[in-house]
Amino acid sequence: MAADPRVRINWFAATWRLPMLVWQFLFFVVPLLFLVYLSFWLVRNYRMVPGFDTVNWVKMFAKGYFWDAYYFTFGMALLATVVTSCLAFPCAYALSFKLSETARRWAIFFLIIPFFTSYLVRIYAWQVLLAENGVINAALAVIGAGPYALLNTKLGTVIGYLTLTLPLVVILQTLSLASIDRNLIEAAHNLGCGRLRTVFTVIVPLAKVGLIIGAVFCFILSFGDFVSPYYLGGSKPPTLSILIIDTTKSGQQWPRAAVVAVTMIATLLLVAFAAVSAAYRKRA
């Protein structure tokens, strides 16, 4: 039977896609499958024994502290996403519409510079600033305020999340806003739209994809972060990433830690797919 002439394979494009597919398979799919498989193992006499038992899933999902950590982690990541997106939008708007293209390139370059240093080092710097006798409370003492508890608090955790995600979200939003057709904005002004109304009725809908993608990146990074809630939040209450560490230290319970990890990955995949679907959904 002759092959259907309408079915053609672009071997050139397939060749360039192959390295990415191999990378995703080796460093995402395989580790994920191993985590799922590990979650069914058993621990006997502080040693992991291969098997297939759902006892780890049943016990972890039956623990109240697991769900407390889950809801706390989800809530903190959601809060960080909202705060970061709201703070990033004015910055991205100014970079996109108030600066020249050359100045915008330099601004994006300076936003990338923080990623040249270790995230852990930046968090240690925040410890010095947020400590009870730190720089911020010392500055507040000059005007007779404070000292305030800034370290080992939820506020400290959010500040750490902002340190991790804010430059990236600003860059993503800037790239999205800069691609908007200026003629559409001028048309809105000619039709009587004020500046604020133009932002919400024209600019935000046109930049919806970039805004949502930036928020998704912020949520993913915050949801899985370990450094900020541990060093700036005091790990009380613990997030899921801290719970993984505590679980492995408790009798070498790596299978139960795998349950937590798989739950985190499943949550992030659901959030990512839902957000991307909303980003590319067209209006009826």
Second form
Amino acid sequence: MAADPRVRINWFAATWRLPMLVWQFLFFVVPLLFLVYLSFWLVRNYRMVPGFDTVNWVKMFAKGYFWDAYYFTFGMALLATVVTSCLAFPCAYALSFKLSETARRWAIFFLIIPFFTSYLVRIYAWQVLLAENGVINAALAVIGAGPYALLNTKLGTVIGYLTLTLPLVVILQTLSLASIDRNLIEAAHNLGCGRLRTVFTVIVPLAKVGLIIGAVFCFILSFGDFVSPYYLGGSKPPTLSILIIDTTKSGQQWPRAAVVAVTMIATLLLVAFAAVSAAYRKRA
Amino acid sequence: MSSERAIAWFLRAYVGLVFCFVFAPIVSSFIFSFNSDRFPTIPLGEFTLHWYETIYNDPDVWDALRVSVISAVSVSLIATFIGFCTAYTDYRYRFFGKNAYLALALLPPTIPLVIMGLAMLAWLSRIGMSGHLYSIMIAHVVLCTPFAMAVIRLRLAQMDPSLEAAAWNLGAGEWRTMREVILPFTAPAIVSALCLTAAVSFDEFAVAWFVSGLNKTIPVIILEVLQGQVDPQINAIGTFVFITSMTLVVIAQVLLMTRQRKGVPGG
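Alternate state requested, the form predicted together with its partner chain (shown: the form predicted alone):
After this comes the whole thing, all chains and molecules, with the earlier chain placed first.
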């Protein structure tokens, strides 16, 4: 830095630094803090009253349906994470090791597109495909199988979660697999290590961080999603996100919805923290 | 060797299967949008433009389109501006608390959208700003800025750091260097960020649903129709939405790819 920047910083540097700070403080940090505060408000005569009372927390945590929703949401998100990671891995493996650099770049190009393309409409499309007399059951009927109930089942929900997370997880896994030093894999082969054994003892440990980051994103997205469990899972039972929507939209019980939301954020923070420390544990 | 080939063949088929799964809903929406059956299945019914005519003649859809386009355009402009500022700050400066600064810049997409929606609704109603068109814009800028920042930061990483210093040494001030060196260099990424953030805003339904009040966007209309019955109109609206956002995302990516080709030999 040739000239002494300290003399002139102020206007130039501040111009670039402040916009994000101001905007994300006013419309990201403050709303989230306000949500925590809101969870301690009171509702009297169907009106919210500012206050500081733990009654919403006590009432929500005493309700059976809250814990049913909590365990169900957590369990489904965990299931989705395991299923997505396992299904994504062979694809990421093929993209990283079996395809040329150009083909890999194109594959990622096409996987990025759906990530930014209306998730809602894609779920609607699945609703049509999975219906009792939909395309999949009609196709199965041709070979004499079915009809199966696919909609309003856990399977439906998981298909929805896969639609949301699979492209992203494949991309993250591919990026981490592609950055593995090929010499290490070569060495394993030369030393007589079988193909599968190489995958599990060499490739997976080397790509651990990337695989875990992919899994964490999958968990976060599935845990917070309300579209798949509602439209493909039939909201039986409702997940935490659906609980938030029902509680918010049906009246002035926003403080209770805030309790659910804060519990969700706390859970996600714990999960992300546990996963990240697991990712970096042995490496230090 | 034959097992080697069998595995390679299997892996290729598997990649094909994954892509089929990922694109099946997009393709099926497209096909069913021209299909006459009310409950689409195979074999297909007759070819029709009926669903497109229905949405074309629906004033609600046009209102929603207006809201969506206004918010997507303004969100992309604001978010890209803020994203550029943040990316440049990260590229150029080191300062106390920079990690926290970057965390703040990149965290919003990791918060579940329903929670963002509730927090935004609660806060914006508290300060009397909920239920307007600008409420959607405010919330979407929060969600879109990280994408703009990431795209522009990638481009800045490819710039030769001595370029800026050279401009200063030749007597250009910081503002002039910004205008004549940094901005032209990052231009493709800026356009790319504009497209990407417009696509994110155009598709976002959860937060918009919470804060929009009566100003419904296209995805909010879709959400509300979905709560009723299966309605093939959605395939027609959906095909339109898919084509819009796919076009934006493809443009965004192509701009980033040409950047790589030009960037590598120079940097």
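If you're wondering where the values come from, they're calculated on a predicted model, not measured in any experiment. Here the rigid core means the biggest group of C-alpha atoms that line up within 1.5 Å when the two forms are laid on top of each other. Positions refer to the first chain, counted from 1.
- After superposition on the rigid core, the Cα atom of residue 273 is displaced by less than 2 Å between the two forms.
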